[in-house]
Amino acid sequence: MNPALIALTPSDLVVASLFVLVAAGLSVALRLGLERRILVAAVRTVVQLGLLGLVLERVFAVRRPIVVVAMIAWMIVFAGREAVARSTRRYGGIWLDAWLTMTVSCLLVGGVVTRVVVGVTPWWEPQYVIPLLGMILGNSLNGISLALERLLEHLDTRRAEVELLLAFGATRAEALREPLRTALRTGLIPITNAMTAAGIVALPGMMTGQILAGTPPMQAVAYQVVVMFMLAAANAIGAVVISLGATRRLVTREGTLRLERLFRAGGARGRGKGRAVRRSAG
């Protein structure tokens, strides 16, 4: 018989909060200036996860597909927002591209995993659908934001190379081949590192959670393998979709580079956006 899951009490969480205080204390002692951010992040973690727990309890109790779909849509919107928020450069239409990317990668990979691999019935079963899609969104946004940042940085700082290729008759695909390759390689670094270290350096979260809940280790391993593979696919698909969306907006089909549409996050809006980027590129 599997051992029962050990329930945590509020006092256990208070003791665990000492770890955050240790991190903040080290920041103060070493004058890193991160103690405020650490404490704010800790408070947000507690509040956000607490609210999520309450919402999930309600969703699991109601068990209606419309509620599950609404929950997924809400997660996609905020995942796209977070992916854009991590980029130091932006362009007109980036929010729409981010939401489209999250939707495609999440629903495509998540749909295959829940319906084909796991065989969830009904398709909207919240116990499986919401956690799996949440893992896809939470992990793939890292790769997506990295790929986007790398691509926009390349177009910003090395625009002369791209313009030279276009001037010599290169097509849009030919001129952007190297920037796209670099962006995609960067976007796949986190999941590649995670798969390489899984089981040797690190015990992945999905597997750890299932083992703590009493699942047999080999069954937990099977689920973790599925999760790692689905995250690899979601990262790859997301990086490709966001990169193609960005290049479609910043380079015309005729081969004209439109960096006046590119601006730095938090900068002035309007026509000054493009000029600010060009000045920074020197």
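Superpose the two forms; the largest set of C-alphas matching within 1.5 Å is the rigid core. Positions refer to the first chain, counted from 1. Owing to the predicted nature of the structure, the values given are computational and were not obtained by experimental measurement. First, how it differs from the form predicted together with its partner chain.
Each of the two rigid parts keeps its shape between these two forms, while the smaller one turns against the larger by 11°, per C-alpha superposition.
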Contents of the next structure:
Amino acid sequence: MNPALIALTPSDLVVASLFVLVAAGLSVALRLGLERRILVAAVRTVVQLGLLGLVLERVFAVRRPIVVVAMIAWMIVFAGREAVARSTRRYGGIWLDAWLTMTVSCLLVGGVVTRVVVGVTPWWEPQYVIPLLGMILGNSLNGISLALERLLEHLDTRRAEVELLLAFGATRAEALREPLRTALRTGLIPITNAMTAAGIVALPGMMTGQILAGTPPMQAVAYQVVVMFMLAAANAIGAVVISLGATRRLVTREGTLRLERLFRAGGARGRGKGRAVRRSAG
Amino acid sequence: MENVLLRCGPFGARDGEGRVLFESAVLELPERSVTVLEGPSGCGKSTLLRMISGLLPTTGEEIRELGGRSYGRSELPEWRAGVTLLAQDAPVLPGTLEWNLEWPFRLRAADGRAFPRERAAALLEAVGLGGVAADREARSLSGGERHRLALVRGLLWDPPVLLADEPFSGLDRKMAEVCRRLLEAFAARSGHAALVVLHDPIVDRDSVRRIRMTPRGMEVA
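Can I get the form predicted together with its partner chain as well, since the one above is the form predicted on its own?
Let's see the whole complex now, leading with the same chain.
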């Protein structure tokens, strides 16, 4: 292993868990009522990351492309699920669209980065492929859910404006120009902000991790630049593909609105809604 | 009876509980005419207008004919450019009053037609909006002002047929009368017609053609 890396022992983790107890104790002292949730969240962190670590160790050890591909497919499924779960409005076919979008952005951006920019060999080398694709998926997820939320909100609450344009003979593209524009803008703002603030306000997580692991800072910077640009593309592709997918299902080519296909998350299919509510309550 | 300018249908619709609102509704509008669509509240008048315009999904088996030309499903945008709906509640786009009159002329459907600026000023004056600043945000207009703005937009666009869904709501009697005359003048020209849904029958019932909607179809009154 890298000589610069100081290995953490189980006792180090025990000491670290004292930090969580400090947060929970603060909640008790100030009657925030959050101690239960803080502890549950802490346990989830340990269990989820522990499982991930075990899985990654197996995947790295087995060294077979099919295992890496399966892992990526599994990540795509969960990323798509999370993107839909964050949306307060849904439509028939949203799951398929989200998975399709994830797959497109994952293969397109991930393919270029691992094959052309980094030049990973073999193409499925898990040490590179899994973390890079993981970051792409996480960011596509952001782009997708932000753009989708904005687009569906526009079609739902400003339906009359879209219909007004259509009523005067606007084509679908003309009538949807404004909703698509705002949706894509919204999807691209976070990564633009992240690129603007990179290295000034915060050290990017991946770069920090690489430096901790002993990578020379300039190498870590080079990787971070690649990753930032890659994530910008992932956000953009995610936002564009999902927006086009959604508008195709909700507005026909001849400009007839099919908003009966649009519904609010909730009820039997609405576990995502409950999560959203809990998130905003926190 | 004069030439039939518009013919479309059959349309059918059900309410939220699945009851039939209307079935096999076929509509014909003669040239140079104002037709008032009548029927009790909730009988589907707005729905029918939106189906004619193709904003609501239909079976796809209906015909749409305007001025002897037949429009297929894929030609709905062209159809709407010629059979233009002035929707209930007079929606506006975010932007100035002037922009709200001008934007249709930026659509591909305008086919290069220029915005008739002088006529716009004259019409705004006629409906009592002459004193409103052209750069006033349209969304800040009152309901009655928005209805007048919507009518002016429709008249400037000047399609062969206007479908007007309660175009005079929120207007006092005098202003409603002015707007009615403008709409009648629009429809009285050769190659033009209007179909109007009215809440208050302010038009002289004897001077216009009336169609009554029933669950079984359309009856010319």
